[in-house]
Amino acid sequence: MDPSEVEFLAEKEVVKIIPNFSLDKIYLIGGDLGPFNPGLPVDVPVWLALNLKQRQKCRIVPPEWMDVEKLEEIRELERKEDTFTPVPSPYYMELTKLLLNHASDNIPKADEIRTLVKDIWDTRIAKLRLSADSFISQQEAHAKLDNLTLMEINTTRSFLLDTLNCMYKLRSNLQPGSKYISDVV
C-alpha cells in the first residue's frame, strides 16, 4: 500500500461542513448524506467536503482535535512517553494535509496546526525508528505495534520486511543441516 492509497482511505473519514446551498438527502452506496440546508451543519465524508469546498459550496468545520491547544497536549504527551500514545484520528496526518491544502482558510491558526502535526509525526517516526533498531538488534521474532497509524506503519514496512527476511535467512543458516547457506546475502 502506498501513501496515496492510505490518503484515499482517509478521504472516507467524516467531517462537518456548513453548506451554502439547499439539497434533499442524497442516497449513495456508502450511505445517505444530507439533507443540505444553508447554514446548518451536516456530516459528510472528506472527499465530498473537499469537492464542495473547491466549488465554493460549503465551509469545512475542522475536526475537534485540529486545535492548537489539543495538539500541543498531544505533542507533549508523545514526547514524554516511551511508547506510542493514542492519536486523535487514525488518519491525523492525511486529514491535516488534505484539509490544510484545500481548506486552510476555514481552519484557524492553520500554520501552527501544520507545525504541531509535523512535530507529532516526527516524534512518532523517531520512536518508530528507535523501536525498529531495538527490535533488530535484539533479534526479536515479533513486535507489538499499538497506537500506530496505517501511514506510520507504511513508512517503515519495506525496511522492516527486508530486515526480517534477512534475519530469517541468517537464523535458518545457523541451524544444523540447513541447505540455504548460499541464499544469505
Contents of the next structure:
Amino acid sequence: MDPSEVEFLAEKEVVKIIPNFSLDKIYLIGGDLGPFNPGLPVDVPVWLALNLKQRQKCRIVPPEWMDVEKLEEIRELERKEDTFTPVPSPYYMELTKLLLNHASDNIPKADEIRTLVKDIWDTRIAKLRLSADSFISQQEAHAKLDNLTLMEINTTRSFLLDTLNCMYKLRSNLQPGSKYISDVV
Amino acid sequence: MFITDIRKEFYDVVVNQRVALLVSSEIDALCACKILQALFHCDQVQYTLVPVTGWQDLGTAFLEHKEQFRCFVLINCGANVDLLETLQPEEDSIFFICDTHRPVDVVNVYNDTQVKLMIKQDDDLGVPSYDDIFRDEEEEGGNDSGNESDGGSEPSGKRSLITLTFETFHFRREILFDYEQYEYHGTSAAMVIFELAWVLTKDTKDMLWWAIIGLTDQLVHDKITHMKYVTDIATLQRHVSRHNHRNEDEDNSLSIDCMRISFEYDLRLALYQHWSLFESICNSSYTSCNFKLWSMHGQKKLQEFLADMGLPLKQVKQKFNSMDMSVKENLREVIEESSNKYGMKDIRIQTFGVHFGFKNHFLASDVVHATAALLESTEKDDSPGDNFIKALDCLSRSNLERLHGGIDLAKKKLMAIQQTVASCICTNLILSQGPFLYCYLLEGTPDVKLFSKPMALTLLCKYLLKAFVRSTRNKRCKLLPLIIAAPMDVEKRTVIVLGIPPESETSDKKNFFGRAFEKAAESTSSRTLHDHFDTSSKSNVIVIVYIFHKRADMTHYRWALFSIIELKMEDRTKFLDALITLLS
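Now the other one: the form predicted in complex with its partner chain, given that the block above is the form predicted alone.
Below: every chain and molecule of the assembly, starting with the one above.
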C-alpha cells in the first residue's frame, strides 16, 4: 500500500468546521452532510473541510486530542511503556500533517503540536523495529501487537514481508534434500 | 462607464461565466492577476489567462478568443484608447478594464453598455463633461437657435450658426487636447483588485502582499508621485494592521510558517539584504548618483562615508546575512545620520517587509526587482509567454527558488545598468540636441541585450538622467528631457526609443512624449510601431493643428512619465531630426 493511499483513507475521518456560507443538507453516497449555516459548527469529513478551507469558506476547529497538554501526556506514557499505548486517533499522523499544512492559522501552538506528534511517532516506530527484530531473531512463528495504526503498519509491511519470505526460502534450503535447492535457484 | 459597486457590477456578473483575462506584462498587472486568480479559484470560475505585451498582442488575443468568450477582463491595458473602435467586438461582448494608464479615453468613459471601467472616480481624473465634448447636430441647431434670443432674421441667424459651430468645434477640440496631452498613472491595479477581495471578505495576507508589491512596482519604476505613494501606503498600512491585529488576539502565537507582513521604514538600497551592503550602495541609483560613483572622487567619498559610520570595509563587503550582529543592530539609523551629512535626505523610505519560515525575509522592493528581472529575462529559449509564467510563479510563496533566481538576475541587471551609466558619463555619450538630450547605445555595448526591454531601459534612462544632471556644469542642460535609443532586435534592425521628462523636484509624473513621437513619426513617415501601452496610438488629425498652436506649452516643463516606441534603424536619424524641429 502506498502512503498516499493511507492518507486518502484518513481523509474520511470527521472533523468540526465553522462555515461562513449557508447551504441545505447535501446527500452524498457516503452519507448526508449539513445543513451549513454561517457561524454554526458542523461535522464534515476531512477532505471536504480542507477543500472549503482552501476556498476560504470555513474555519477548521482542531480535534480535541490536538492539544499540547494531552499530547505531552500521551508522549510520556508512550515512553514509559514497552508495548504500544492507545493512540488519540487511528489516523493521528495523517490528520496532523493535513491539518497543520492547510489550516495552521486555526490551530494554536501549531509548531509545538507538530514536534510532539513527531516525538510520539518516533517512539512508536522504534518500538516496532525492536519488536520486529526480536521476532526474527527468536524465530517466532506468531506475534500480536495491539494499538498499531495503519500508517505505522504500512511503513514496515513491505520490508517485513519480503524479509520473512527470504528467510523462509533460506531456511527451507537448510533441509538436506536436493529438490528444495532447485526451488531457490 | 465607471463601476461604482465593484462587487455587484463586476464580480457577481463574472462569477457565473467563462472569462478571458488579458494581462499586460508589468509587475502591477501580474500582482492584480494573482489576486484575481485566487478569487476565481475560491469560487471556481473558469477563466483563460492571456499575457499581452502591446496593442498588436491585444488585438490578436481578442480575435482568437472572441468566439468563445463574452466577458473580457483587461488588466493594465485598454483604457487609454477607444477600445470598441480598435477591437471591433460583437454587441454582447463586455469589457471590464482595470487600468492605471491615464487619461482614460472619453469614448470608454461615456460608453454605457460594453466598456466598464474599474477605476475610482475620485482618482484625480478630470474627465471633461459629456456635454462639452459630445453634441448632436439637432441639439446644436436647437441650441443655436435658442441662443438667438436677440431675435435674428434668417440671414443673420445663419451667420451666427456658422460662427457658433466653429467656436464649439474649437472649444471641444481644445478641451480634448488639454485632457489628452499628458499621460500619467493612477492607483495601482493590484490595489483595486485587493479592495474587491476585501469587499468580498476573502482577502488573505497573500493578497495583501501582492497589493503591496503592485504599489511598490509603481514607485520603483517611477510611475507615481511620492505624495500618491505615501497616501497609498497609508491605505495599505490600515489593512496590514487589521491582519496583524487579528493574529495577535490569541495569546497563542501563530506558527512560524505563517506569513507576517510588517511596516518598515527601510533603506532605499536595492536588494541590500540579499547582497553585500557595499555592492548595494554602489548599484542603487540614489546613492550612486549622490556620490558620483563613476569617478575616482566619488569612490573616495564613499570610503569616507563608510569610515564616518564606523563600518569596517571587510564587514561591508561580505554578504549581508553574515555581517556581525553588532554592526547590523542599528544599521538603519546610523546610515540615515551619516547620509544626512552627505546630502542624502531621503535614504529611508516607507515600505513593507514579509517574514515566513525561519530564514525568509523579503522587502517589497526586492520582490519587484526579482520579478522584473524574470519578466524581461533575455536568456535564450525564453519566449515572452514563458517569462510571464515564470514571473507569475515567483510571486507565490511556494516557489522560493524561482524568487532567489530572480534576485540573482536582478543583481546582474543592476550591475549592468551601473556600468552602462558609468561608461556613458565618462565617454560623454549624452549629447544635447537643442530641446532635449539624446543618447544612443551602440550595438557592441556590453549587456545591451538587457536594454532591449522597456522596463530595463526605463530604469537605465532615469538613472542616466540623474547622473548626467549631477555631473554636468551646463545649467541649461539640467532642465532638458532625455531620449534614449537602444537596439531592439538585431535581425529585424529595429531600435527602441524612449523619452523621459526632465529631472525636477516637483514633477507630477505627467508625460508629453507620446504625442511628440507620433507627430515626428508621421511627419517623416518613419516605420514605427507604437505598440507599448504607455503610448497612446490615437491618430487624431486635428491634434497636429494644436501642436503648432500650443507650441508655447510644449516647452512647458510639466512632464513626468515616459513614452516608448519601436523604430526601424534606418529611420532613426530622420525621426530625431523631426523631433528636434517639432520641439524647438
